[in-house]
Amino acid sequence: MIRRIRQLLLMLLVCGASPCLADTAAEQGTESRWRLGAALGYGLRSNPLIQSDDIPIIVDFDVAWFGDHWFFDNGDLGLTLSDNALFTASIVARVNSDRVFFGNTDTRFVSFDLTGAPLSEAVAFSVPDRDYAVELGLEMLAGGSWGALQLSGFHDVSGTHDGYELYANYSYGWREQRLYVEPSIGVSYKSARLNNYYWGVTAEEGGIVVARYDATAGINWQARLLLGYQLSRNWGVSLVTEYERINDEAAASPIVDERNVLGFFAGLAYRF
């Protein structure tokens, strides 16, 4: 089955060294239904929200199981509809990743609003809370000597934002003995309802410090570079760097301080 390496912690840049480590099951002529691994190291992902902390990355676990039709891949639950030499098509249920930024925000007392105008007295302000959304969609994967292509579309089925996201990603892996290099580039279209739920500000949430803001649809861009070096059959060293440019509508929100999201992780990985 063709499956891209998913990142646990909702794309926090820890993919371990899975592409760099030898597939012991394949070497032994058997195919395991399980993929288990762990990575220990250090990394950060910047948080674009105002008065928010960057997201640290210390350890990650890679847990996946693939049956004849059903699979579980680091939080994603899927049903494979078609799997052949040309492509794989699956129905996948996942949790939206935009919510992860809202878990590292602070409540602070401010004496100026976001335009810089002074307030009569310091007031407490906290970034509005957002819920996780369960999304269901179709994912298509294709790969060959030319690289790997992923196309997917997801719609909210939990009633959280009622929006949808379309995503495309292209990657090309290159291996030279123990060294593995994989650059990739991706683009995602976020609908108005999805974008506005996470990055907009309602009238109830707005006030003295933050004005109401309605976000419409937008496009995010992402680039990533993965480097891995295989130390042994099970051990490897990996380095991942990632850049994401948030769409114009989200970047213009009063609760967003920086439109560029940067991340990295370097560590030692073990595949069971």
Contents of the next structure:
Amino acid sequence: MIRRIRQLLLMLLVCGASPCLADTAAEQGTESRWRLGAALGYGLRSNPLIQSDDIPIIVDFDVAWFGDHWFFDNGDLGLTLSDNALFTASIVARVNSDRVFFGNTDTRFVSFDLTGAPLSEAVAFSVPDRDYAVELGLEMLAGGSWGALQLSGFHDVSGTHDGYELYANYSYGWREQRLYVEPSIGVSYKSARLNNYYWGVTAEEGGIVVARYDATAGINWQARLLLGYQLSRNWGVSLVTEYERINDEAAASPIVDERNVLGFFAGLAYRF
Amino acid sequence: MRLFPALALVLVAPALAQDPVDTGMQLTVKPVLCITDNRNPTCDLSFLVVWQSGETGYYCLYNDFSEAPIHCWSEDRAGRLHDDRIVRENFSYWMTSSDPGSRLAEFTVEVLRMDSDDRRRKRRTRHVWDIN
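Here we have the form predicted on its own; I need the corresponding form predicted together with its partner chain.
Once more the chain from above appears, this time first in line as the rest of the complex follows.
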């Protein structure tokens, strides 16, 4: 998988960097191809897994570069195929986001088995580990006075889960000079293979503490509210709250404790 | 002995370099920022322009929208004015004395465009956090 990421980064460097450097001078007075920023504050994202810790967010970096065709957006690498009055279509490579929860789990000693009966001696139990998956897909963006719509479909190309995800997100922003408010809603369909890889429990992983579990396909729902206040050309305050409802199949997994993922962040942001 | 001419030059130089029309003019404008986006490409704002000078005199306020002064003050050392404008790009206010070519103080109002024509800049990423 690391090799694939390297290949993708190499593609960006070879195909993207040269036009970027060449365009710098020509772009005087126009929008920069770079979008660089950092936000410092405090936030948390809850972790739905058992024996897990919430994910703290202290610093958030925003690193993006948008060329005529290629773009890099905070880890996503894209090639724009079509950009017209109606929509923008791109091929995008990304890393799956479900894996992030598995990086914040603990090992604990358990004294009861699956039925609740006490064990003769406590056994160490850890949430099974999962790998990052590199996914390749098509993304469609549309927008106007009615809001912004994002549609995408991604398939695993790293042989990690061999599944796919379909995603739709709609947002609408209001601006009153320095104040900006943007609610958004999203829905994602996760295929059985993707869902089962991350949220299922294999026979090897199952045992006296958790039972084997097979997850089928499911739909996640998301809602998000962004509040921004621009202090100056470069400085702004950002407040974000986010809610995600994990699909029934994942929520029923023995390694899942909470089906709702809640997040917030409040911080001071600087845009270069 | 060679030090004296050099020292004298150092002491005199700032006086010679000083702008002959420097009157200690201070100019402030509020608001300082106009924020636009695709839905609101202009700002309809009422600017409060306040000036203060160290010397009483004849002063005029100009901006980029007109070659004629917005307002002139005679035998004053301070003044204020409300200026209603529809703004879509950076522009400046400046004060002059009786010589319109000599700017005593200048203040630029910045226009910050928050939206982009590039839809990709609005895409949501699905990482741990996405606050943009």
